[in-house]
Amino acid sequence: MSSISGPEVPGVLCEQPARSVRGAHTEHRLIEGDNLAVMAALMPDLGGTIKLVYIDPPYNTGKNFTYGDKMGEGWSEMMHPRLVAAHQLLREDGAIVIHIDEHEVAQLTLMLDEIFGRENRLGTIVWDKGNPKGDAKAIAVQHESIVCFAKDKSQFHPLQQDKPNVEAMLDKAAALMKTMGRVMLPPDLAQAASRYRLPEFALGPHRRARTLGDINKAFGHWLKTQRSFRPGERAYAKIDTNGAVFQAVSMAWPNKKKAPDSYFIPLKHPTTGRACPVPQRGWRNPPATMDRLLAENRIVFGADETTQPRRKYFLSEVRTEGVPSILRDGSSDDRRLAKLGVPFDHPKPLSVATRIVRWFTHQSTDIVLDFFAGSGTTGHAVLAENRTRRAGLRFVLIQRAEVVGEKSAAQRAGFQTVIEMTHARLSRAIAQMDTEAEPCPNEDRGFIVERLQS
């Protein structure tokens, strides 16, 4: 393993109380200095403690933005020791996540293979920005890559995300179940009455106490109106007597071979007591499992014994799914930063950063490190996650006092260095949060400012 290249005697991190925000009551840190030297200074205290390293380094595009992005052949020489330092700072169950575009994605992946080990690849997320580059002379690239590696893949937590519409479906089912027994119009007639403004005298005779069948019809009507729902979500279209949302799936033997003889024991219909049809190649599960499913009310029978029973799969048990390899987000944070008075070129959207922070952290007190802090999006994302989920995360941001570009919007706005913009964005984002709502108990809305001194 390579060691950190840098000064033989690490610098000293000196707090700057006048620039800190709620410095006496915060664990967030914004550090000014060269990131390699700062990481060396952090090593004694934070080595092996960082859960997520999340960076958006220079892409080596050869262009000038708020900062210069012209490094040429020196790009890999700059990145390599910093990736080594990141590896040393990470916890054994930590991960590094890096934004990059087509210019250096191959070079970056090879370096990470060398430092982290190919076996610790978590994958690459294709961030579809929905807008192909307009100056392309070959294929117009409309995506960036988000390269993800674990320090030790065997110890990293499973990558999961909340399914987008599960909670809305469960809430709707719960609301409908509260109408059980209430005297109402049947769902289809209620919809027609609303659409055609049918008179009350014509509707009165049709009102009746709502049944579970009526509730299921109402739930089905509602699902059809939810245009954004995916087919896999719409499949959970039934509500049982306990108010649980489910879908009914075949219990047939899954391949072309015949199941063992014990897999052909018929199920008896709970009302008629007669045997129900058995799938041609047998049941999917052995008799003990079938008995357990019956006891747990996980088998759906038809009106009589002529219908083949099916298995219930409950929506409440599938609230999460794997993190996909494609992330579609064409949003821009230019307007957000304009409201904050921080005109930074091409910042990564807060909507993308919050998802990365959510996916790759696992528990409260996890530390997120960004040593190319730029406009401070990673810090803002941590603050946002702590606000919405009470996540209890901490950030450490590193940014050197890089001079902003001549005649840039940043210079016109009065900024001289990039870290001034980082500081301004975080301070103003916190102030905005304060005006919208008081902090929750133990919510950290502040940051200490430090500077690396030789």
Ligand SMILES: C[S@@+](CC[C@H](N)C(=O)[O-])C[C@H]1O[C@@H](n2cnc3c(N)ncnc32)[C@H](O)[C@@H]1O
The other form holds:
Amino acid sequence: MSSISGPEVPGVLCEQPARSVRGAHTEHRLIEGDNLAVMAALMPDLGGTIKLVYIDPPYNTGKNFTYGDKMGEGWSEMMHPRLVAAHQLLREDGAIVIHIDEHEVAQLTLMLDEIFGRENRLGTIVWDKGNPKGDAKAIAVQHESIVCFAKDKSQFHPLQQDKPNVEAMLDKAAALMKTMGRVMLPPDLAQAASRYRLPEFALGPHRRARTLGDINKAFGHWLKTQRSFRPGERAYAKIDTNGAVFQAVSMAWPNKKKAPDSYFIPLKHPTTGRACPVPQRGWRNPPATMDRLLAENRIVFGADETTQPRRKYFLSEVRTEGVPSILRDGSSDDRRLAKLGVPFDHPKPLSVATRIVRWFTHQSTDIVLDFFAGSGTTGHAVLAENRTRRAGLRFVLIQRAEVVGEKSAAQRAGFQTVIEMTHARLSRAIAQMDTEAEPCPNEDRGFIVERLQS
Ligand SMILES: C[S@@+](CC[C@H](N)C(=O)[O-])C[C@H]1O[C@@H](n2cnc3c(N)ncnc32)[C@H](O)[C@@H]1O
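Right, the form predicted alone is done; let's see the coordinates for the form predicted in complex with the ligand.
What follows is the entire complex, opening with the chain shown before.
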């Protein structure tokens, strides 16, 4: 039990053991109460410790869902003190990530500029939901915004994500390398022959031991058929003698100003020993770097000295990339929640929430706070991410006991308040995870329930 003595909202957090799930063995928390008062109560213990505040506040659409979403002018007044409290709860290397739509995105960004400082903007992700709103008279909006600010940008970790197709490409290359020397049809002929039923006597004479050239051709054919791959990924289309996948990039001096004289030393072809052509404006790198690249087998030569050498960039060294400003995800979690028996209106998709949790947490014991918990998607995402990453991230969710809409699906399903839905979703998701594949040791699949009492 922790108490606060703030002048405005003194409150005490009381554990509710009967509602907790594996209460003795968990660090996750679900707290019932108004989020401003609860954050004040958390401040003595958690002030300056939260790595990620991830929230999805009411958008002020003027409609009512499972929860009320009609605040008019009062929206900013409601949000401002809560964002100030979030700022105080964040660690110096933490960040806040907020879902919002066109109704309040401008107002929200201005408020964050004031509280967090413009210099701490991390950017806004445009979440493309792929489905324009049907009732629009003006532009049919098909996106929402995810506004991201660091507490102190200079201390925030670099935002990176795994490139989606790298593993598949490396696996394919490794599989093809295993066919080296095997007696097979050359790739072009094999592809053409696959369209006809040709007798063995016609094909047989063409079979020969597979070379690296054949393997590269087969890899190129395969890449062409991978429609979901992006141009940047397709560029890694070559395999070298060691089986490493690479792209060959020009090593020409990039500036208009002429390169120094030492940047014009020709490279010798490794088999003919003759000088290869130097780019017109010289090399991009000084001689020492060129020597290192040569020694590390990072320069690719043509069949003879007539081809200008290029630099190799290995796919295995660029497994991650920056987080782009557009997130395409048209999924809906209505079915997932229906399966869990929790008919909450417009839950955020778990696929979006897990990505946010993955990108914006860094150490394996980071704390994630969501003080507009709704159906508990953020908690579910933390549980899922912990399993994927074998991590020990902790969630703190706050949700008030808001009465569900009159005659809503939630009411028909027997729920009286939103916090009951949060609890049901989390405990049922955990029950489901309990039955899934072997959990990792010490996986925290529980949560303590607390209630703010004033
Ligand atoms: C847009 S919903 C969040 C939905 C959630 N991201 C999900 O995926 O299910 C906003 C939630 O904030 C809750 N809420 C609004 N004002 C609150 C307050 N002052 N304190 C605590 N919860 C509040 C509402 O009851 C509602 O459940």
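Rigid core: the largest C-alpha set superposing within 1.5 Å between the two forms. Positions refer to the first chain, counted from 1. Values in this document were obtained by computation on a predicted structure and should not be read as measured data.
Novice: I want to check R195: does it shift between the two forms by 2 Å or more at the Cα, with the core superposed?
Specialist: Yes, the C-alpha position differs by at least 2 Å between the two forms.
Novice: Please say whether, between the two forms, the C-alpha of D214 moves by 2 Å or more once the core is aligned.
Specialist: Yes, D214 moves 2 Å or more.
Novice: After fitting the rigid core, is the C-alpha of S262 off by 2 Å or more between the two forms?
Specialist: No: S262 shifts by under 2 Å between the two forms.
Novice: Cα of P205: shift between the two forms in Å, core-fitted?
Specialist: P205 C-alpha displacement between the two forms, core-aligned: 4.9 Å.
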